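This document opens with one chain alone, in structure tokens, the form predicted on its own.
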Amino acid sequence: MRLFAIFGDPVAHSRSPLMHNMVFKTLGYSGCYTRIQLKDGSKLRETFFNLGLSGANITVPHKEAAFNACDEIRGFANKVGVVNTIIEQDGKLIGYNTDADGFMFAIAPFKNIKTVLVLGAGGTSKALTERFRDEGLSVTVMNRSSKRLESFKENGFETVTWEEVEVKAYDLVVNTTSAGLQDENLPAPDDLITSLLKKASYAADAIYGKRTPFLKLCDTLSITVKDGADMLLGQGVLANAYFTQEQLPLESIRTAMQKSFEL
């Protein structure tokens, strides 16, 4: 039997164990999928291998220390320097990014987008914008400090402070922060978000599984929400081929994943 994981920090609110244990289940895979809490991004290569793995999501905040744990990359995680899955190949480890992948699929149903305005400057984002930017979206990027929007401004973003943000119509307002994850914080100060949404027309949040305070200020401005669990699900059918070596047809791994999002 494989043995697969998800690394985080937190992590008990994964549902990937979930999702890929019921993909094994359904169509007959010998694999087994577990959390594991990592407080040390640096320590992901040697935990990794200590245990035997054969492939590992990874959540925040450890997606750029995993990028630097691979010995190569591949596709879309080469453009972005930010990893959410690896697989062991002949003793080595590769990298894969399927976050952007798996947003797109959850926010195919919004219509018109041609702006968006991202929250947050990490990992996730990094995906995201630049998948937004292959996509030929106008993309501005807003964090609380400026220190770690230098490698967006870097990279042709336009970028701003909480302080320096206009308050316009964007198409489409992404939270990749983990405000309210285990808090009941927003993303940004109430007054600026409550502007921002306002003037939107469809709104997402990365996280998943509760309704953060994010998505219930979109619902009482009435804005069209997803939360993160399509973002999870389409991630996590690539990701699920990749763990098993694209021997099971992708539309079997979604038929099969979507059950668990039942449970």
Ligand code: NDP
Given for the second form:
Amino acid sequence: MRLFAIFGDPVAHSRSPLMHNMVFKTLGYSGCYTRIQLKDGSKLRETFFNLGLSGANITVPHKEAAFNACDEIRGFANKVGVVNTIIEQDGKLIGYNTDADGFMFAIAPFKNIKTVLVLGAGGTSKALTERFRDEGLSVTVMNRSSKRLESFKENGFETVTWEEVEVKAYDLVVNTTSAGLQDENLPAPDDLITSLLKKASYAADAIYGKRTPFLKLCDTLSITVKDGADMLLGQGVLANAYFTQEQLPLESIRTAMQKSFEL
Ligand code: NDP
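Same protein, different state: after the form predicted on its own, show the form predicted in complex with this ligand.
So here's everything in the complex, that chain up top.
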């Protein structure tokens, strides 16, 4: 049996074990997926090998550490320096990023998106902003602190802190901060985020599994909003295809994984 895991801190909330085990069980694949709380991202590589894993997902706050832990990076992850999926191949760690494609799957029903305001400047933001730019969208990144915005600025994105942002109409506002994940915080001060959302057409939150203050605020403003569940499904399907070495049909993975959301 092949063993897989998700690394993160916190990680107890993660639905990934349920999702991947549902696929393994439904499709008769000999695999088992667990969760590992990892405090120190620099220990990722040795922990992976010590446990004899065949593959892993990486969540907050270790996605950049995961990039550095890999021997080889493939595809979109090269562009963003952020890895959320690792597989072991001939003793080497191969890194991928499936978050951005997962998110595009989630917002497919949103039409005529041209301008996006991305809240947060962490690993998820890095992946999504690059992907939005690939799609030809105009992207502004807003973050609580200026430090993490520097790399976005150098990379040609429009960047703003809470103090600098101009309240204007964005087609889509995306929360990629971890505000609301383990607390009841909004991703920006109440007045500011409310004014921004009032002018927006659509919103999306990367967080799943709870009605975050951001999602609740969108509900009160009657904005069409997606939580992180579809993004989670999309990235999970692609990760599972890497884990199972593309032996299982993508649609079968998707159908099986979707069932885990009913549990
Ligand atoms: P990182 O730790 O890399 O980045 C966190 C970001 O959140 C930083 O920009 C940080 O700002 C900001 N932040 C944290 N707390 C607050 C706060 N109270 N108010 C405002 N900003 C805050 O995280 P990731 O990018 O890896 O993940 C972000 C979120 O996306 C997580 O909640 C994660 O669960 C979710 N996620 C969901 C996925 C899905 O499939 N649905 C996939 C991937 C991620 P600062 O720089 O100022 O500290």
